[in-house]
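Take a look at this single chain in structure tokens; it is the form predicted on its own.
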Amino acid sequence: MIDVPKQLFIGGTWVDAVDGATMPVDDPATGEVVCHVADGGTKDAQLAVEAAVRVQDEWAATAPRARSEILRRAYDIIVARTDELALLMTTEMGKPLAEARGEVAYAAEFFRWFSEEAVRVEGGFGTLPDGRNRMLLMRRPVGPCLLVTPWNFPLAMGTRKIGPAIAAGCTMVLKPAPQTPLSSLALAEILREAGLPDGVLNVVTTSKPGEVVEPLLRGGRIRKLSFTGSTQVGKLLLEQSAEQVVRTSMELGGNAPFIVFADADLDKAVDGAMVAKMRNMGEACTAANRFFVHRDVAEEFGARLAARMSALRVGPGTEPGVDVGPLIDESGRRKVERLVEDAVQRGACVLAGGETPTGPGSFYPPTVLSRVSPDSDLMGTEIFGPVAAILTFDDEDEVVRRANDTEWGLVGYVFTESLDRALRVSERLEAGMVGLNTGLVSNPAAPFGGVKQSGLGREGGRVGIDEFLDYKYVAVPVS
């Protein structure tokens, strides 16, 4: 496993927390402590912001090509260290090594994508309709940013935020999730090696996120917050951002419907379900949560999905041949257990899994439930685990209404061989993204984000850099 610094990264220097505090990093496959890292506090966060503010003007004036080449060098380093970074991620987060390698590749692509976008920031020029003034449009970095990332994709969520910030000319303070700080610390070292100037990226690991984040948002020096996490926390951060009118982008929770129509190709649908449900052990905001399957094919779909899920091997992510690693911690496993127990008590039938294994580690088996009651708790809760809950429907209007009956609107999945229905349902779903006959929507070249309480703004794609740029309009009189 790659040996990464265990300190805070502030102003280009690795430093201990002001009070010397540290926090443990656990292996969810064993429950054992892997190492200790610095546990930053309010004073450390203020030092990080000061470092970011100090170099903001100089960094904003850096040539776009220079910023682009830093990102490209970082991309090359990440790719070269794929195996080491994958093992690091598996150790702190639990996902199988094969899936961790996939995340490393996905994470690296954000740096490559935004290295290309850095040199394509455009403004505009024209004559205003009254003919008396010319309009000059400029783009400028929004300023120092606070980036808050989750534990489920610790490397990719870092690059998805850091990449456009660097490309736009913004300095940053990154606060990673306390469960998975090592991937972020490795990323900071890679960017330092790639030539990122001191103070542009600062990393504060902490077990006290509320104490660290709130003063930064209320302090008046952070001009942009980019957050990925739960809707509940996102709402709190929006309130805290309001005082200083901090610009925000929020990638929040999901409750994705997975709709299988009677004419669907069931081979495609089951393949898609395995990806949409089991990516990252189901610990993804894009994970399929509610499986709506047409009554005519529900039994066959359920049997096929149960067979595929039952064949998956559960175990430590570092072991060869393992398909499903542990959940992030015991709290996450207990949540999944409670949701399954509630569904069964309300009449659900267990087609696969459903029993918690004994022994160390926060493991939970891939589980398929059929005949799930719409009143079950898991219908209105982001499961964040390897549980597929199947409900039946009879017609299109009904399933669209039920799919949209949620406060969330991140992603939906639709399986049908009818082009008319595919387009019609995709348009009607209240979601920021739709997977049409596919279980994978995430791509650095596409705008990622949701509607309703699934978030604000978009990450990735051509628009991803816009979240870190302001427009400036200059009126120039026509002489």
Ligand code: NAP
Given for the second form:
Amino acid sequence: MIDVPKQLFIGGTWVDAVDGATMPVDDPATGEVVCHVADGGTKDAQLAVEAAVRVQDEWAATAPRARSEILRRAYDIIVARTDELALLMTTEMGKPLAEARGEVAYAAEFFRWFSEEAVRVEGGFGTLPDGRNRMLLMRRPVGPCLLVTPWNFPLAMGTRKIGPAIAAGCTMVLKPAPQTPLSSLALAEILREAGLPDGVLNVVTTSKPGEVVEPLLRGGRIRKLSFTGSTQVGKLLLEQSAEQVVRTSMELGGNAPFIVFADADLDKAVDGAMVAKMRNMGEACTAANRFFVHRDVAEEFGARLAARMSALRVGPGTEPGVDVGPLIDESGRRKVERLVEDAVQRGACVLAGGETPTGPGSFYPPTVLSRVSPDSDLMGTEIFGPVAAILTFDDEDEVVRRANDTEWGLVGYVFTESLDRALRVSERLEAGMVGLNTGLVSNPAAPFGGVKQSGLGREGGRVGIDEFLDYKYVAVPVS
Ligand code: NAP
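Got the form predicted on its own; any chance of the form predicted in complex with the named molecule too?
In what comes next, the whole complex appears, and the chain from above leads the way.
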């Protein structure tokens, strides 16, 4: 495994927490401690914000081309170190190496994309309708940002925020999830190597998120919060952001419907289901959570999906040929076990998996449940594990109503060979994104995000940088 710094990154320097505290990082495949990293507290976070505030004006004044080239160099370094970064990620998070390599490529793309966007920030100029005034529109960075990221995509959730913040000219403090700090620390070192000036990015790893984050949001110096994580924590941070009217972007949880109509190409639908369900062992906000399959094809779809899921190899992500790694930790596994037990008690049939293996590591087998009762707990909970829950439906209106019957609205998947139906259902789904005959929507060039309680704002795409920019309108009378 590559040797990454294990300290806090503040003002361009690697430092211990002021009280010297450290926290362990575990390998979820073995449950063993891999290393310790600094465990920052309130004082460290204040120092990080001070560093970010100190260089904000200078950084905002840096030429867009210079900011762009830093991102481009960082992209090149990440790509060159794909194997090392993938191994680091697999060790702290569990996903199989092939998937970790995929995430490294996905993460790097955000830097390449935003290196291209950094030099295309446009304002505007025009005459107002009254003819007596002109309007000058400027774009300005929002200011120092706080970035809070989850453990499931340790590198990509960082680059998806850091990329546009750098491109827009914002400084930042990053607080990664405590389960997966190493990928973020490696990223900070890569950006330093790529020439990022001291203080622009500061990283505070901590096991005390509330203690570290709340004073920053209430302190009046952070101007923007970009958060990816659960809806529950997102709501809390929105409340805390209200006091100082901190601008927020929220990428929260999901409860994705995966709809298979009777006219669907079942090969495509099963392929799509494997991706939408099994990417990241099901530990993705975009994971298909509720499979609605038309009654006429439900049995065949279930049988084919169960065969594909049963053929997957479960094991430590570092072993060759492994398709499914461990879940992030024991509590993640217990949650999945409980949801499956509840569904079975309410009448679900187990078509594949469903038995927790013995031995070390938080493994759970790929599982397919059919005849799931709509009142099962997993219908209203992010499963965050490799469990496909199949329900049946009879007509389009009914399935759209049931798919939308959730407080979340991140993504939906629709499988049909009818163009009319595909477009109609895509329009009617209450979701920020739709996968049409595909199980994968994520792409750095597309706006990622949800509606309802899945979040506010978009990451990636042409609009991703807007989240880190303000408009300034200057009124200029025509003399
Ligand atoms: P989480 O528990 O909400 O944690 C996310 C981040 O918030 C972590 O860094 C966490 O640190 C921190 N946090 C927790 N409590 C906090 C508090 N009181 N104040 C400040 N920060 C706090 O979510 P998770 O379990 O890591 O990630 C899974 C969730 O993320 C799922 O709901 C998933 O759908 C969502 N997600 C959404 C997207 C998207 O783009 N929409 C992408 C990926 C994941 P601690 O771990 O120390 O609590």
